[in-house]
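A single chain comes next, written as structure tokens; it is the form predicted alone.
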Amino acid sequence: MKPIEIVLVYQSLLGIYGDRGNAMVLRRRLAWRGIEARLIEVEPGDPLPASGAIYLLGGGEDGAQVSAVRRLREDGNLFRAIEGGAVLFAVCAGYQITGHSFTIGEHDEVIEGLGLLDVTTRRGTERAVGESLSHWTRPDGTESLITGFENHGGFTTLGPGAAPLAFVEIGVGNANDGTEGAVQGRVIGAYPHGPILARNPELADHLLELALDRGLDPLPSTELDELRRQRIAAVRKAGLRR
């Protein structure tokens, strides 16, 4: 079987949060399962293979966006590897320029995105800073609890071809609507850092799980669990609501 490969992309634009600690989260828990993971960090002059099974996008500032943008469009191997069935995760700045559109700067420039997202961003009228809690209802209809830090000024609307990754109780999410981050097709978008796949082990799954094609075997973790226990309980203690 040939190795899962693991596309990172522009981490020098779109890596100043730590996100790229969601590719080592896949690459480990691939490992821990005894599937054998290849993982490519391309930069911008490099070409992007269109061979990946998993593309990750995190966080970068304005120009970074832009600069991601006009590259990926170029190279164009991103919307083949996605028509060809790979998934693509997408993180707060990534998740944006996924969109048709978001805005820039102080005069809110709009900038054409990616189109891979029903999804448009503007500036909001507040800054989302701080611990989120958000449910996420798995495709076998079970329920689990999405944590993570949101900092981010856009805000995000949801069209009719995407739907909410989750539902928001603390935090504000896409837009202060009760919505948290986009699903289309194999193409998924969320706001929170952590990195978020580090904290959400069954979101790590699910990519992977969507990657693969098949159902994996769960890992049993009591030191993650109570971990994930503690991180819940303090956000609702310290009652985050905005």
Given for the second form:
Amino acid sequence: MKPIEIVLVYQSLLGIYGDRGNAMVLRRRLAWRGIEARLIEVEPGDPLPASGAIYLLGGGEDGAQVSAVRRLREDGNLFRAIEGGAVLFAVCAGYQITGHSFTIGEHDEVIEGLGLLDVTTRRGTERAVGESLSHWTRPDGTESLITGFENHGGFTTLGPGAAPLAFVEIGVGNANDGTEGAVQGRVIGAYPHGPILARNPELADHLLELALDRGLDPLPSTELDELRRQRIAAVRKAGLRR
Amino acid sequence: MSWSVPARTAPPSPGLRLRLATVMGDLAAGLSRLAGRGSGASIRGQVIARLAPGAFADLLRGRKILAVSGTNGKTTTTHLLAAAVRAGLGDAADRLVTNADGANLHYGIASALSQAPRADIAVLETDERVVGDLIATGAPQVLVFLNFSRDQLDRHHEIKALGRAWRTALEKAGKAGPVIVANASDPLVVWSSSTAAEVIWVETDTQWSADGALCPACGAILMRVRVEAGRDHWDCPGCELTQPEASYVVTGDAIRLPGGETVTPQLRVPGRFNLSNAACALAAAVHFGIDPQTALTGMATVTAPAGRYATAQFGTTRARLLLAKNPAGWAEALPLAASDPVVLAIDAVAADGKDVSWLWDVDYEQLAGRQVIATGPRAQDLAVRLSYAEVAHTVVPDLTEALAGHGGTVDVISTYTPFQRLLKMAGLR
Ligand SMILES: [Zn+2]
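Moving from the form predicted alone, what structure would you give for the form predicted together with the partner chain?
What follows is the entire complex, opening with the chain shown before.
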């Protein structure tokens, strides 16, 4: 079988919060199950492969966001891949650029996004910085907690085409409106970086299952359970004081 | 060529109010030390500022100031520069004051200066956020800009914002502003310095380039062009910004001086990063009038600036203490840590940065084949990172336990807060 391709997009532009970690986590979780995977890192100037199973966008500063949107449009392969059934997982600034539009700079210049998610981002009433916790319903109907760290100045509003990924217990999430992230088909956006997939193995496996179109055996890890226990306890203790 | 340090001048004597404030500050610092809360530098500075508003400016006035700033290497470079200047002063070493303890905000600087009212030369480690104020109120003669990289992004949301503040301060200072000694290899440093009246460029040799991908001036993606075998320069395809030709160039384990002569510093602080720091300190010292050989002799005496690279005894364990505050710092520190096992201490309180995402920006994969002892309050985050890196590890959250019972010398790399605790445990502060 052909190895699964995980495409890490423009780390030099969108990789400010350890976002490379999301790619490492996905690849290892496949390898640990004996599934061959390739991590393809693409930098601006080089073409994106259209054959990837999962594409990852991370966080970055204003100028980098604008640069990334322009390059991804010129390249075009991300759009082709998603049309062909690939999964896109975008966090933080990457989530913002995946929507219709977002703003940058002191004067809130509106920049057109990739239009892959029916969401719009504008400057928020406060900067969201800190540990966050939200409730995510998995495809089988069971609930899983998403623990992460959010750091964003933009607030994101969902249109009718996108559904919230999760519901916030602690933190700001999309716009202090109780929702966190967005899902539209196989495109998923989320605010926590952290990197979010390291702390949330069930979310990582969900992305892999989407990309592979099949279920995966669980990978029990007491170490990960303990990290989740610590982070969930810490954010609940700090709670709304944040 | 003849070298001479500027002649001694007398700083204005402190007014009554400032003298009283200093007495009270000393008292508070003494109490703080007695209570085991560190050097008391910051508390002294706070008391002085409270009782004598304007003390920061008053204490700087009339001194010849050499300042050092940047994300990483400030403390070590300040020590190197102070040692170089001290060597140049010979018997008159009492002319020099420095904030050797790394307390580099307004309070820490005021505290150090208050202890040496007659010293007319100040070598000051200066936090990136204080540089603007220092330029505006202190009229420094020389300002060293080391580097700019991601650090505590939960507090400083944009790496470029500080650079913008430096540009504004330098522009305002105009011709009267400081001579800048700046790292030409760091695009953000070059952009931040480019409003200065005079810059002495130093080409350094650094590991971390992830924060120099985009042109800070126009946003284009920077390119690398080969200038000679094994030596690249960065260049912006979108605008005029390009790596300046440097007067001082770090090559291998030597520094090429403006005249073309090369010197090989005999440093006692390890690593290529510190050779780059030394090149910046050397350029600043030479500009100040110190002969390069004398400066190098002085720098060779620096061993453990504010505890960095110190070897200390913890029970039966000997440990070498390395500090790494951000991904760029880890990129420099990890190759230095050669022991097996190696101890890595992680915390995430305000002083460390509350977000440990950076763990995924550090190449822990290079530790494969060795045993890591993960310690500190965020040891579990590191443990998960190490599992994904397939590096063998154990989690021992308690610092004392993690250090117990090692044979030989164990290397410890630590974020800021555990590092301070280690220094205290070792009796080094
Ligand atoms: Zn440019």
